[in-house]
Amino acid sequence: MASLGWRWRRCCAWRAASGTPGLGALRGSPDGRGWPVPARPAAGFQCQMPNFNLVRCLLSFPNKHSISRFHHTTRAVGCYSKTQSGEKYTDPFKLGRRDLTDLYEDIKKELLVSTTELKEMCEYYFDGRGKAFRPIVVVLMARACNVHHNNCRDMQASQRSIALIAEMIHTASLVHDDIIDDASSRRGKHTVNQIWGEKKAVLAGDFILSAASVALARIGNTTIVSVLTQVIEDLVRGEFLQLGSKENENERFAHYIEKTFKKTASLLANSCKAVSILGCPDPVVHEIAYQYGKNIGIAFQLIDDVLDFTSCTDQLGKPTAADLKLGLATGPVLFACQQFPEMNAMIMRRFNLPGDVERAQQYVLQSDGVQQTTYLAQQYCHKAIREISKLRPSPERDALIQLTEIVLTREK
């Protein structure tokens, strides 16, 4: 496992504010999904949070073991949570890729395009340079649920199809996001809209989405169709949430987390639920899969928002401070404005005055916004672990636990 990044070393030295949401402090929101509310750092942010000893425990492990030892030796809710202390775990990506051989070639076969230019556009991001994080989670969840149900580790063809469909929906959303954001780079290369223009890029994104829908219909399960079409609805609603903002400071964080769920976590949550339905008839298992996907998905995006302030362009494959330039107030900004109230006016005008982006970036780096957001991502990962630990032990279940560490320590 790669050693922990500098973010974690910095976190060892800070004391977070009281009121930061922990697992036991997640409160209800307008949609009843249990979104957390923002923390209010005390002056000098020296007030220790109730769970800070837990964080210090996590961060004090040697890099060799990092967070995994804590994850794998902690008893979670449910009868199947106990694993052997000191057990070694396979690299989750190596384990998951066994079911994803020729992933991108199979996706390209779904994109039955006769027009050369449209074919080139649709296949542009399916070049194998992406992390394939979502398909990895989906196939690991499928096998974990299969083992839990009947101790069978075989992967159903329909479950693997869900992994392909998830990656296609995700990629279509990237094409559309880049158009909306007028982005010029993605994964270290020019975006589709920069090369072929906005109008053609819209059509390419639509075509990928339609191909995913055809593949979904081919599975022939109306429940699965209903579950995954919810993702498409959430993507649209999430984009509308991102285009708006809340004047009431107390509503902003709930708005941000809801947007994060719909734009990022819904795909993981519902894809995990879909493969669990195909592999196990128990609704309890379906909810476990959904909750794992939801919580690791939100954590993934929270860290993504942190990296927008802490990584360089070469690491990310896209410009840094991109969210600020788009007028977006992400987690680090929302936490920072508790210490720098003058940021509220900048948030409402979406950082559109000269110097707003640079000032906001400095405020975030001077505050504990990055650390608070990272801590919140930890809490979501802890909840994901608690859920998945209810399943029967298997290499795939343990790989899903280890994936939470990868989410928290990634640098791109």
Second form
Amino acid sequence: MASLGWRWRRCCAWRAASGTPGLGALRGSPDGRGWPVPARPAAGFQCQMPNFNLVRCLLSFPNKHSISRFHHTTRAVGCYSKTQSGEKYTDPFKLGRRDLTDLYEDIKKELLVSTTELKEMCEYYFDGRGKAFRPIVVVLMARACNVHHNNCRDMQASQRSIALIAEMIHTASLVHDDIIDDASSRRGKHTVNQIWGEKKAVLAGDFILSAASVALARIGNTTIVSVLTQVIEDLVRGEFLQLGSKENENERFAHYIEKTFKKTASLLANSCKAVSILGCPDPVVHEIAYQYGKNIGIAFQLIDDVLDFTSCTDQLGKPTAADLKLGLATGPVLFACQQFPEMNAMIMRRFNLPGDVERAQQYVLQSDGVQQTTYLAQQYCHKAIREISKLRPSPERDALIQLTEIVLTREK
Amino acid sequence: MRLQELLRRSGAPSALWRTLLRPSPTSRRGLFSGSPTHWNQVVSEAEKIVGYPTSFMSLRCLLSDELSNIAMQVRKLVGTRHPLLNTARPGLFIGYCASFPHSPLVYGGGILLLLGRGALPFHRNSSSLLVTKDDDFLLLCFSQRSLAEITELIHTAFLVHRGIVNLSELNSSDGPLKDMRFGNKIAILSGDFLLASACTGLAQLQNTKVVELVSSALIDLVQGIYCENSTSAEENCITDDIGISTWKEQIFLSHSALLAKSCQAAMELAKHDTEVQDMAFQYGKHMSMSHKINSDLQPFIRGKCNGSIAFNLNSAPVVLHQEFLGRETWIKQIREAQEKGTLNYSKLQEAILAGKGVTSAIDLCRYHGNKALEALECFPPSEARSALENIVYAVTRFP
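What I would like now is the form predicted in complex with its partner chain, since the data block earlier showed the form predicted alone; can you produce it?
Every component of the complex follows; first up is the chain already shown.
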């Protein structure tokens, strides 16, 4: 068991510097605080795939019928916010948006382009239709850290810039991802590559990234530059991880979580870390911010992968089962594969035979893959809550706690 | 501490570099066929001064998992018609760089190092000694070397990104759509990988001014390539009505900005004042401008005997020719050279050779060469400075 634990830990040790590796994030509630620990699954279930079942043991998967996506969250929040002044939670999005009123206008100011068409392409996704999830997390984290440090109620201009930069890096990666995946719609409209062609779209992505890089350099802090550069590197490495698939099922799961961290969570983790560095000199706080961002980021993507199976195109703004069509086996598929080993062959051939996508979809819906992925996401959210609760109370801190619930219950 | 890290990163002994990156003798001749020996001489002198072969993609990047992954994926493209294959030789992505090693842009790295060397003695002898300890001196050499690598990574990343094709414009002769889609995917990924490596290298330089300069060069480069793409998109021969000044602006963005700003950044790393930084910028700008015009001129200088060369209608001699003729006469000339929808380049070339376009392009090339030499005057005479001067002489020499 110990060696298995070590192996798992190795798989999850994404960054040497990131302190506690993934194991902690997966291990339910070691200190018994907070949420109810669900019943273990039937014993015979656990023997065949050591690592995979290790995950299962650690997670103590509950009976699928007992899962509701949010049954626990409110309790966890209640538990940690006892010290609160009794202030009613405001909508985290509302709270965050106060600092982001001109978010998209300000981003457009960073995108100084002479060519009108290039400008139009670069501004295409900054139309205010996105959720702006990342900038909101970033500004809330900035304020939470400032309060924690010296009860400061202001946010620095540089911290707000990080929010802009995070959204720009995210958008640049979307533009390139859409070309790589040959996607035709996003956020309910055509993709850049669909309208202007791949040749120009790739330049638009490069442009947004360069503009983000200039904005980052203007903050004038070399540590911040390094922290956010890590994101760019992780995004590319994540994309490479997505190219390959692992034959071994245990490795496959670790591979999936690693890819999820790099492609989605690294941006949140490192931009949270960046604003915490700007707001507070204490490395402990930087680690809290990083861990919060990492855990909520992974949970966010896990739910995204669930929605790919459960949501309909109208809600999501992009076609469903998109991942399967791209040959990608996400969380729900990997869990379903435990119940239906015949899916293994499909995963290995990347669902490229006619009918594979539909059959895999059926298997996933018949299995408890969706519930188990959701449950895993809950565990990451718990870890995020545990981390952020170490900060001094503030409306922003509580909004960040509440945000984990929104991540779990969102429908698009 | 930082010095050790840099030493570790810089890794490979230069002999390994030579074997990895040396092109075959034949490919060396590519760009400067007019005077290959002369150019090679200039380059090898430069290599002696800086002590490295002058083209280097960072080894950590070359030997990374991602790159071997790319190499494996590129191999799958063999047999398709994706343009990435023209830039990345199957199985040997590295060879890509090696195949144009001495275009001054790829050569940019070497120029930065020379500038670094050229500026150093001057700096050390000046009254305000900023770099005093040997450690600092080494650190500076390594960061300038690192900057040189970054410049090459960026340049290569964009060459790769330029190779992306528009899927909707393909026709049956391009082969299966699936292959082209896959080629695009690999081109984006490998370009992004090179860019990400460049960003990481930049962050390690620990100087936000340098990050800002190089990132702004990236912005310029994107805009320049964008303009270039939209002008060359007009396959059927009607060029944009641009004068030579607009042309120069565009070429600055797509060809000179990266080198100019990197040269400036190399001076910033050495803590030189803005005046020296500006001279380095001017050298990079004018030298690369003069190189671009030189290569634009090649088909008109050596191609007389050889009938079937296509040349870029957006090149310096053509743009100047059009400016002398006036738009209408020029379009008339193009129409006359058109035969059944295709352009007869040798006929058009004769028309251009008869005009003043070529001679004034040569003048323009020399003008920028002189500007580059003027910029060098602020540096004290040294081996490195003469090597930089020789580079200018090589690009401004015409038979």
